[in-house]
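Only one chain is given next, in structure tokens, and it is the form predicted alone.
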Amino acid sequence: MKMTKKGAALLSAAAVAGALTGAAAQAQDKEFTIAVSIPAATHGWTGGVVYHAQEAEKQLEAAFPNIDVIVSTASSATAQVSSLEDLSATNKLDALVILPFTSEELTGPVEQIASNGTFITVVDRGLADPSIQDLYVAGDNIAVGANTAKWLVDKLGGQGEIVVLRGIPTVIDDERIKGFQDVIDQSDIKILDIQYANWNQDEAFSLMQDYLGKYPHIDAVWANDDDMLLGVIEAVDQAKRDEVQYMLGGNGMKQVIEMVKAGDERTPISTPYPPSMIASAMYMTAAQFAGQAPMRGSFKLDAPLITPENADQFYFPESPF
């Protein structure tokens, strides 16, 4: 089932409204605990995730007095594993909403929690074994990569030399890269290099410096993420490499949306990947215990290109991201 960005927002509002009307008598007779495990604000997008998770925690606990929401952040995969162990040891978890730091390292710990009968909602970065999850909420990462690549192939006339920056080793990074490469492979565009920069601006700056040192001509860069894009732009500007025609990211960071709105020639598009999806996942999970219709399966947000013509729809100046 696909869900648009607007659909996600309406779903969260409906869940809270339903609770406030006291629609679920059975939910008031029992206490529930929902743990939310997310990466710490290690870059802009996860900063937005933390913000929206904390806001959703306040709204859910106000709407559902019998539901205790525990938001836990972790700065690494190892720290997230330890945090899960602590959460499960000190609480009886009715549900776990998790945005895994990495897919492989978190699969086993989440499977262990699921074996206790805990409802599992996975957000964004999928687990290595999707059968563990009851609910999955994410953006359409294949489309993020493919839509960006289609635009780039068109603008470069199907020819040129480009470099790509990967994020963190996760299912969503794999999907973005697959979507992008599948389209590029149908053209005469050559990918000179593709390496990880961990969705980090500083690491992207350093990696782009390496690319610029290795390759005398680069037509375009796909940074896979707007945090990394900022590092790429800084490196290209410092090197004064005017031949780089396009530098593209993704996720819809407000700073990048401002560039798109202004008609920046090198960054004229982006793709949405709202961190508020964590809040939608929390509302949907709470619905399992509030007499709402149980929600299971996969819910994906669309990934249309953000252009100067539609950028206002994706611009939220009050958001931290």
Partner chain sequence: MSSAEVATLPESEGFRIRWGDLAPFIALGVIILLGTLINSNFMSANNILNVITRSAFIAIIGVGATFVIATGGLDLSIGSMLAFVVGIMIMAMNALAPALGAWAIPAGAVVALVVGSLCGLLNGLIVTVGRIEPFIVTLGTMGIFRALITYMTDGGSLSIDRSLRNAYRPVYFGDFLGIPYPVLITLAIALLGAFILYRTKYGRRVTAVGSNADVASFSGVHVSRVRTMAFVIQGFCVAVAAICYVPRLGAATPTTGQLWELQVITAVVIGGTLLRGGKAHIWGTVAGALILEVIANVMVLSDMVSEYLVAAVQGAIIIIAMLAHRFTSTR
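Form predicted in complex with the partner chain, following the form predicted alone:
What follows is just the one chain, with no partners and no other molecules.
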């Protein structure tokens, strides 16, 4: 429930976005108002989103004194809809940067705001009607799976037996798994098992213990998220299974990037689906107003492999994720 510094004191936990008026009062000498609506920090990745949004807010306001940024977090799709209503009722919004909780529920409310002439930037999850947005910034989940799979096929010499842990049943999870499977299917690598561990460290630990009990030989593991990877590593270490050559995750979590930087033999790479994409979106939106840089269209962040050589670019030691 961390919001703008200005608004934070006024807010009670329940009235998620009811009191952002405090920010508006201070915005008199500001020419442009950019509202940022994101999910609250309920797990590692959204924790990173909140962190990067707050950092970008500070940096943008320092760099462009005429821009006022308001960051608002919401703990559910309904709360996000209310927060949008409150934001637009109490401010004249020049731009809205939104990472929607769900596509369908948020489409109507965002369209409402767009009809007032507000510049709309959508991040990560697309709206049901893409014509509403002026700018779309997202990561590439298919590439997260595909790039990891390509690396793995190469390292295993196109054969071997692997297990996969997937997250919570969502489009994000489906796309990663699809990207991964499509590449693996073209090789002789066999996927022994795929089960849900809900992007949760504890569940990943249990599931990996069970995989290790079920299969006497596993060459590599792919947990499609770095949070789960940490649970997997504990389970493999406990079982002392030396034949597991590679344990890979995805997302670019701080602890895992540290392992990549240190040249870990079993986790030498990760693939980014960086929460900092919210910051990319905020900068691009600000450029539309502060600079002479028109920013319309779709921007897809690539998911290049994070290796010891480039890990520094993806490493944010202060971020919670």
